[in-house]
Amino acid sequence: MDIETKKQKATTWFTEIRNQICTEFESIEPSGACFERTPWNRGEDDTPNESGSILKGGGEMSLMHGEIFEKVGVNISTVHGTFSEEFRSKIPGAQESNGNFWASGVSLVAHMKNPFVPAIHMNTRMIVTSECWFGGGADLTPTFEFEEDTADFHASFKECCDRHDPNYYLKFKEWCDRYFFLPHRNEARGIGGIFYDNLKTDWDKNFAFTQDVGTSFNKIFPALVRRRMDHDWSESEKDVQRIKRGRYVEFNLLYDRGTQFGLKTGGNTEAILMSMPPEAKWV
């Protein structure tokens, strides 16, 4: 299979899983709210942006605000261009490709109105420089942790990993724990999940795994939402959630590689920062 066919297959899948997730989330939301989709496009302009990178292509934001999903964004993008001299040294294979790259993926963050329903992040992507690889994962951030939810979330992704490689789950769980950590506070962002990157040895195997990550997410998270969405909550508990969201903001702005990638390559700012919660608080 040539690289262009691989790109098309990956791009098609990211759109498909976006559609599946949006449909599932809308089926949960009782307010009648639906996702509002906003396309964006950088065209084929060769003018470098402020960071020195050239970005072409575009994507589509899907945002919904409701009674259960206080704010949820499910974004897709397919972009290409040239990394700046500064940034290409941080991306595998970018030096050898003279900074040329192609990237496609789906990225999701949901902030829930009920503080007993956990926030969630999921992202899967394919990137091409002189190399070609997949990355992504999913992690759960509850304000009030339930052991049952934590166990079921991890069990779901262990089953997903085990279907593809018996070594994946422990490796990717530990990677997630290291990655989603706030060193300045010496605390984890949430209860973890899986995180992987630079899967490039077997395209078919890695693509199948990446598809399974998206499908597994779309089974386990809606189940957790339905389990907790009718839990009674108070304003004081909502305030605890706002403080927890402040930690989320800190991580995404200080450490998240996807945020840095998007901003440094000149991506759509609103789409990149859709991960920010609708309300947050710092003591």
The other form holds:
Number of protein chains: 2
Amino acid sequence: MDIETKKQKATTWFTEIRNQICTEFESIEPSGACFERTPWNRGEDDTPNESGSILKGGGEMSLMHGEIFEKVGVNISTVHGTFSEEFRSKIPGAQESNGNFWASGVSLVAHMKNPFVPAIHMNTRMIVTSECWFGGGADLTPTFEFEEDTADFHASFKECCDRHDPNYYLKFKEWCDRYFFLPHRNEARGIGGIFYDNLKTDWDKNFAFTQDVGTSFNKIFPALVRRRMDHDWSESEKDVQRIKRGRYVEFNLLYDRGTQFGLKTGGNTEAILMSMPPEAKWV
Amino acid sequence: MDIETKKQKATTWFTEIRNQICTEFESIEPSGACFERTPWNRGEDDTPNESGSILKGGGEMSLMHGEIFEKVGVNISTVHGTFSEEFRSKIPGAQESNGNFWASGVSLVAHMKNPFVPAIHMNTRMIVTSECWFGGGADLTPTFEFEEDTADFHASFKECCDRHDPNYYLKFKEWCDRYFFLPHRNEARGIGGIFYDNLKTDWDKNFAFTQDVGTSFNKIFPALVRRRMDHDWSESEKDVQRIKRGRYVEFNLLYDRGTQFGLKTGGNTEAILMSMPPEAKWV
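If the one shown is the form predicted on its own, what is the structure of the form predicted together with another copy of the chain?
Entire complex below, previous chain first.
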């Protein structure tokens, strides 16, 4: 399959899973709230931005504020351009491509009204430089952990991984634990999940896995939401959630590579920071 | 004057201005709330921390939650140790000192209950590697700007600068505007003030200026607080302030060198992140 066909297949998938997820989330949300979609496009301007990179293409933000989903953003984007000299040394194959890159993906963060419903992050992407790979994952951030939910979440992604490669799960679970960690707090962001990157063994196989990550996510997370969304909660429990969200903010702004990558290549700030919680507190 | 005497004089001053500021803030606060002081000490352990640096010494956090001061933290610290190899290339004179450093300072951030009272940041410090210098400044972040307050704040620091060097004000004001800027938002953090660093022309002169920055701050900011603290405000105006505070969080975690420096050298997380607002929002 030629690279342009691969790009198109991946992009089509990211749009499709975005649609499936938004439909599923809207079906859970009783308030009648819907995702509001905002497309954005940088056009084909070859002028380097302030970061020294050239960024072209665009995407679509989907944002919903509801009774169950206090704030959920689902973004898709397909961008291409040229990384700045400084940046290309950090990306596989970007020196060899003279900084040229193409990237497409779907990214999602949900902050839930009920503090007993966990926050979730899911992201999958395909990147092309002189190399071509997939990356992504999903991780769960409960404020109050239910062992049953943690077990079911991990089991779901273990099954997903095991359908594709017996070595994936342990590797990607450990990678997730390593990645979503706040060293300055010496604490994990949440209870983990899976994280993978630079996956380029076989395009068809890697694409099928990436699709399965999205599909698995769209089964297990809605199930957990439905399980906990009617749990009673008090304002003091809500405050514990707001404090936990402060840690989420710290992680995303201090350490998250996607956030830093996006902001430093002149990406769409509004889309990148859609991951920020609606409210956060610090003592 | 030998370096040990200089260190002692600076440290004594940072404690003294801390005391003056806390007394002044408590005198404004009608709720009877007081600063709660928490000393911390790393001892003299020569084991490198996770960042590869050795950090010894300690400090004292002062934290007050009141009716006027929703959250205000005033920290002093006097630390010393050895920067990691990676870090020392970024600090003047740290290669020449084999990474050894000494640093003492006072740092303050106040987030105010009333959205018509501006947030404030003030910090002054003395650093010793193979070189010895002062740095610091103060900058104001109103949610709703009053031209009169902005003018008075700037005038106060212009007078302060002009008492020491006719070239300081323009240079330090522009430095402040450049520094407290969020490129990803293309917006300033606030209305600026002054920012200076690596000031090492003449120790006595530089120390006198640093003292004056603290003293000037402790006159003008309390005056602005008293001027606006009885202003009527509504929940919707409070929400505008919470959004503005979100930008403050973004700046501090994405760009602030003091925050990054502190967290990456294994500093006291609680003291460093005392700058975080009590509540923030993102749309």
